[in-house]
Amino acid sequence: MEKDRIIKRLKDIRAKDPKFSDGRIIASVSTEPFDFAVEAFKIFSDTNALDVNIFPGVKQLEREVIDWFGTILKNQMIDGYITTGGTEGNVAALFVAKKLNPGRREILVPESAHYSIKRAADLMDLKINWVKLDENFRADIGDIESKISEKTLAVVATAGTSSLGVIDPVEEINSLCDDIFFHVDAAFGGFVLPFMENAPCIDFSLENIDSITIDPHKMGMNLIPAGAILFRDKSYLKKIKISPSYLSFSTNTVSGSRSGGAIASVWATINYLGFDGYRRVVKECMENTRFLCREIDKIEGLEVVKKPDINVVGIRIRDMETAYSRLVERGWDILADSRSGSLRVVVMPHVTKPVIRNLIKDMKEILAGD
């Protein structure tokens, strides 16, 4: 097939999928990346972060990215690497935890945790002891305290749950984990909370946090795939180091070959936005989140499940299944969560006030039977 036909075919297929600029994608935890981030990816698209001898420039960029995370997470001893996303980050964290305490097999996991924790447990033959949620859909601190035992390998908390964006009580859990591995899955909230005023603490200033998952391809506004797993210091990744006979160096990442393009894209975006830029992005998203909640409160038949911790809103609507179907028919990309009985809206940078007004208009019409 000729190149022109290949490109045309790809464009035709892509045209059938929605675009963030359409103003109809309101359930995605990603957004459209900057043009220059795509360009950065292209510049390093032929590089492999595994091959540190061939591509030392990628290693340099990645180290600078990890150091930047160390600044926002208040720990200059930080170590980690750029992953494919939150799933790999969570797997890596529990893999390290298992290596640190091979005699323990039980992990305490909130019922609201991301499904990747279950996958990691299955892969590593770990037993999950599920932690119930309190009335605010947060991990119940009393239940965690009662279930910690000599069998406990790790405790997992989430900073931005998938369904409602809830922040588990990380600071309280931290106080219970003196000799227990404590992992925080902040795949979504990790690029929100550090840039909010009076936000819950999820950084390494909490002395018992061992690892944090953060995804640049979510609120970091980066290309997919781009996640990050971060550890308190360099000793952690040494636990999973391996030295293949055919390589002149060791490697300590769950994945082997890794895209240098993804690392370059993250480097470009965080250097462009910086702390102040992300603070502006988060501020606008939170203002729009509050705007959405105010509009919902005005309408009989609509209800916010709980006051949002971050820019994720759960909306209860009369006859949710029908309402969900009608919204999809009108072109909205929205998700329904069975546990909370709500529709999920993620107020990303592309979910602007005009987008919210259009959503509210359609919800009103659906409730009226139009």
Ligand code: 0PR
Given for the second form:
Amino acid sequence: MEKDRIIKRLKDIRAKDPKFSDGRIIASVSTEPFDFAVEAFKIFSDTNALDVNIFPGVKQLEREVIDWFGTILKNQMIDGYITTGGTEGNVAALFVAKKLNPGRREILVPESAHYSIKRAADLMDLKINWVKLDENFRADIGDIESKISEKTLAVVATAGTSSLGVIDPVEEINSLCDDIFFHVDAAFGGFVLPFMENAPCIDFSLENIDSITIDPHKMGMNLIPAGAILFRDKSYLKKIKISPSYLSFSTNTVSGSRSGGAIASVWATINYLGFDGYRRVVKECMENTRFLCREIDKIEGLEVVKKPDINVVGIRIRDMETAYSRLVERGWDILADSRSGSLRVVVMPHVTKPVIRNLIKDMKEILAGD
Ligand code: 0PR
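Let's compare: the form predicted on its own is above, so bring in the form predicted in complex with this ligand.
Shown next: the complete complex, the earlier chain at its head.
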């Protein structure tokens, strides 16, 4: 096929799927990346972060990114790497935990945890002891306390659950984990809470947190694929080190070849936005979240499941199944969570006030039977 035809064909296929700027994608945790971040990806598109001998520049960029995370998460001694996303981050964390303590098999996991924790447990033959949720959909601290035993390999908490954006009681769990690996999945909330006023602490200043998943390709506003896994102690990643005989370098990552482009785009995005930029983004998303909640409160037949901790809102709507299908028919990308019986809206930067007004208008019409 001719190059022009290939590009045209791709553009045609792409045009059939929605764009964030259409104002209809309201349940995704990603957003439109900056043009210059795409450019940054292109500059490094022929590089592989696996081979530090050929591409030491990529290694340098990655180190600078990890150091930046060290600043926002309050520990300059951390180690980590850019993953393909939150799933790999969670797998890597539990893999390290297992290597640190091979005799233990049980992990305590709140029922609201992302499914990648279950995936990791299945991969590594770990046993999940499910932690129930309290009335606010948070991991029940009493249940964790009663379940911790000499079998416990790790405790997992989520800072920004996938369905309702709930922050588990990280500080309280931290105080129970003196001798137990504590992993915080902040894939979503990790780019929200450090930039929010009066937010609960989820960072390495809590001395028992061993690892944190935090994803640039979610609220970090970077392009996919770019997650991150961070470890408190520089010795941790060495536990999963492999040194193949035919290579002149070793590797400490779950994935093999890794995109240097992804690392360059993260470097570009965090350096462009910086602390103040992310603070502005989070402030606006939270303002829009509160706006959405106020609009919901005005309408009979709509209810916010719980006051949001961050920019994720669960909405109860009368006759949810019908309402959900009607919204989808009207072109909305929205998700329905069977556990909480609610629709999920993630108030990402592209979910602006006009988008929210349109959504509310459609919900009103659907409730009125139109
Ligand atoms: N941990 C948490 C708390 C998550 O919400 C997610 C992603 C992950 C880990 C895994 O991250 P990766 O998908 O990067 O491996 N959860 C998203 C979600 O459930 C996945 C998603 C993304 C779903 C876009 C829909 C969508 O349009 O919301």
